[in-house]
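Single chain ahead, by itself, as structure tokens, in the form predicted on its own.
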Amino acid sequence: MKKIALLMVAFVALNSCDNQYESNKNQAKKMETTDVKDTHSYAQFDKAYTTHLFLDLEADFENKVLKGIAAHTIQNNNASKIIFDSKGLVIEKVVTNDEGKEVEFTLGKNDELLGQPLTVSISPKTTRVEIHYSTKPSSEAVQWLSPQQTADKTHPFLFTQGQAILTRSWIPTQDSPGNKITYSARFKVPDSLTAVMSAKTTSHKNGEFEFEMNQPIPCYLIALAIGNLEYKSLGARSGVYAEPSMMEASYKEFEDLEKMIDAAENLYGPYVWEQYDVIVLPPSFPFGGMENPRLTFATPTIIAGDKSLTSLIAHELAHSWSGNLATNSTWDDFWLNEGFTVYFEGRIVEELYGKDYADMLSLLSYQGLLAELEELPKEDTRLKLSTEGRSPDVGMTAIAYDKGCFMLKMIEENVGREKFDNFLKTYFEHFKFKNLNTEEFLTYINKELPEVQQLNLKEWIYKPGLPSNCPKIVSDKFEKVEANFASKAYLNTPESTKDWTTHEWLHFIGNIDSSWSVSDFQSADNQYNFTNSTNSEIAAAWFEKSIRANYNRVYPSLEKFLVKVGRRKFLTPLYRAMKESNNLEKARAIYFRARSNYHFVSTNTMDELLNFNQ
């Protein structure tokens, strides 16, 4: 009986896979900007939407605002209002192009996720649409910082974060993912400082840059960067922004960039945005990295001084394809741009630094996956999302990322690396410059490659958990890692250590357990030093084990790291552990020194976390 009723279990929850999907099914069509139905904004994209934004904006870093003009070259599906999303932006008037007249607007009532729909009154014939506006010195997108906050401590300089829907705080604009436009700018800074776009950069002199997006784009990708910046070429293609003292340092980290870029046309297809730069911004960058066209935005925190953390940079570039160029139409999707980027990244290293390299990344991953499984409500374990009614953010863990990865590598596994990656090609070609639902890949990839229709993909998407056939990653090399752990050798012979990588060393702390006492921390410390780790992946993790075992010699230097740095994927960990031991007191007071350098993505969540109330 217990059988049968384990299978009936079965049957159903398949059964509402199969509901879900074909309820889904009428959005299977390829997507146009029409037919999107985002509930994180207010556009009406059937009545009137934005085809190409200029910019022209001044950086008043004095008193933390841009201000300017938002011009928006507009589709008109023969409507009388035009729905932008607004948010803490201050609008001054409207101008359309009939007769160049002021028209009405208002701003309506503001939703603490959302914003304001800001509803400007045209007529059918209206083509351009300008909103002069400013933003305020609290928009959440954008970061102002005072030059002791930077590397070289001398200059003032800002960034923006647009994912996932901020970009409205900076710019009135319809954001959504599912409508891609061009954009141009023109941005006045002060002299001594340069400013850098997604976008290629047409002219710059006395203080005034310019700037050109020709390809389509979600305006989420829309960024901005300004500091005391300088540049060096890697290659026919490709270089580094950064600050004067991180310069150095910046340029011997990615000079592996020009041959990322080879491998990644080899796979898939050419790189069609023409130039891939990085910028290294200051410490208090929210995220690993952001994959703007063009011009990837990167946290110094991977500068590690022997290349072992430029995996991250690889999956940036690979995002040039999956996510920049076929586009999750919603937020709700997201996984179609994290789960195929994942999957490239780990393909892009394999090429470079060869098999073993990969896994030991891909075992990483799977830890770090089956820890988010614990962890999560069951239902955000899904790959297709609902996040109506909550911020996009919730998706952006490593069910997005590892649990899509972990099905595109199931798919390679069933029907050969050599047909997946002709399929991939296709792929990417299709939806080049476009977007798609779950949907419509699943329908997509079921036409072209058939033998996916005896896969469980379904269960895989709208299923919480992980299926069954979810691919073994087996590591050499972490087996070792383990049997050197388990015999103590790390302290009774420390040169068996010696030519371990930063990713031997994440899984040998990620080995830690509740049977260390606070007496083994101290021998693997006075052995390695962790604590001053100048690798920020192995000193987050050995913090947090650290923590949780009530290491307390680790406090003096974990303050240090949380002050400088602004990454979410480190404060989380922190900050949480800090709050599950006991220590949230603690753990409030080193926030309250380093909340104001950190990015509204980062207090965001950590003020929640913490139950921080200014």
Ligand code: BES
Given for the second form:
Amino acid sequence: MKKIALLMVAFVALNSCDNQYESNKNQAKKMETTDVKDTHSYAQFDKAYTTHLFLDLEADFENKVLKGIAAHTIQNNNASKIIFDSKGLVIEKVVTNDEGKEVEFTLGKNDELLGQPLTVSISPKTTRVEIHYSTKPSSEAVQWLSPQQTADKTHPFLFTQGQAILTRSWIPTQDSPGNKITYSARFKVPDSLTAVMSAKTTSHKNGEFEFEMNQPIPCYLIALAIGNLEYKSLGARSGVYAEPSMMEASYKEFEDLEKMIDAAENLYGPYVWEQYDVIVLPPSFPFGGMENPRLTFATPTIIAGDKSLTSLIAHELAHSWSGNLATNSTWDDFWLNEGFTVYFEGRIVEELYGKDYADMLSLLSYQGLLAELEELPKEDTRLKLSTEGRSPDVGMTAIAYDKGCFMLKMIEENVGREKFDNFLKTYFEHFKFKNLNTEEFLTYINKELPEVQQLNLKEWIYKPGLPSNCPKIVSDKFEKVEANFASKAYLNTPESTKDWTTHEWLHFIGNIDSSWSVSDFQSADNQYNFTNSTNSEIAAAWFEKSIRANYNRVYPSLEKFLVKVGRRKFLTPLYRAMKESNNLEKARAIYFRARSNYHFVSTNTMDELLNFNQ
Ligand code: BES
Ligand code: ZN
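Condition change, the form predicted on its own to the form predicted together with this ligand:
In what comes next, the whole complex appears, and the chain from above leads the way.
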């Protein structure tokens, strides 16, 4: 009796610091047993797994560390230990509720990719595990930016990137997409700064922020940004966060956001996350966008001034269904996240901007897909991947995105749009807040849409290359670009291009081949000044062709671009083009100057490409 009373006191004491957590009573409720086998996590879900995470952290900008507590509420299957993933974390102590005091833990051998298993001794009664820890400045998920590296250059900035397996480098977690958890958080930050997360802000005063995410999400979607941020509402349930100097342009660029949400809902059912905001990050953000729930993280390089690159926002919004509701169980099933999202993105774009526009995007991605099919090792051109022992990053190719999307387009073509839309709607409803792998997808679609049994889905999924029933896209607009390109009308009658949009120009640049001489580049540049384009996609495409043709006039602009922008999708082709055209030394010289502006995601790739050792 006395013992029970004591235990209860200890439990109450442990919980008193987070009443958000207390109000969250769904701790042990779990939709299905997690028998996920994920080769990228040390967790043993059959023993014990997290259902809710409470974070209590302070952001120390001077020392570039996050320090505090990660408290896990767990589902305990009579276990004597629970295993978390951790990478580069300093673990100070671990406390559980049944003991009310410190318990034993071990940090296993470090693996360069996976980090270290953090094994905590528990008893079958343990329901809560509190890990006291701090990050190091080198945490792979976190980028700490100096004021100089921001748009305004007045305040420091911090952002995290969790996907695919970087969350473990800033939070000790069971870092697999196969488990979904709710979370709440409390952050202490310098007074002048604002913290935002992939969660609802429930309170903020004098540098103290509280957050709650009451819907279960995979932990790669836990995200944090801290900076001198302003907020402006765009509509009933959308808005934009940006540094003050970026606000006006961002606000204008994302004007159609509310319409995108409406279009998405009309297609595939309610938007369940309540609010949809976008934060415009500093240019070092290594991706175009990241679908953190309630708050998409975005690169400033999509702000072109004419909304022409905002299909990326449609993409991240679409993840609110594909990926964030129905989530890939492991990174080998990544196409389930991205293929569906590219398809959904195309449908939103078609709804808002018409079929011609959507077809241009689709054809550009088809061309990209064909190019990657040439370059990738054959075994990595299957939709279902096999990435054990390798970084899940290797799956971030046009296969998951575009081959995945084209398989869905093929199904749509065959069964008809109406039927396919109904299927997708049911699919999202069925897998909402759950996970699935490729095999579960196949079982589900074969049952719900038996017509697909004739469509060789297994070939798409388990065989390399592109099956012969891949849809063909035709774009009248692109055919006109091709004719213009061939006849050189763009030089002789420049008015012939006056209606061209970003995507037509991208197709134009895509058509440049090795027959172009330096003087062809020069003439085109004299007419259109591609070298100084303020459209990041056009500039990057032009730079790549120019580098390969030794059109060296681009270098000053190219260098400026590479020092400022850390988006890996641009860096890889540009540095690679220099490397492959005998300009490795130039590439390395630029990289030496630029590297400190890049996030780990980008330096990790570029170090290898350019043979860089610190
Ligand atoms: N979820 C991805 C980004 C990602 C994938 C990060 C895998 C880490 C690992 C995001 O939705 C995405 O696909 N972004 C693209 C833009 C999109 C329009 C293709 C990007 O960042 O370029
Ligand atoms: Zn995506």
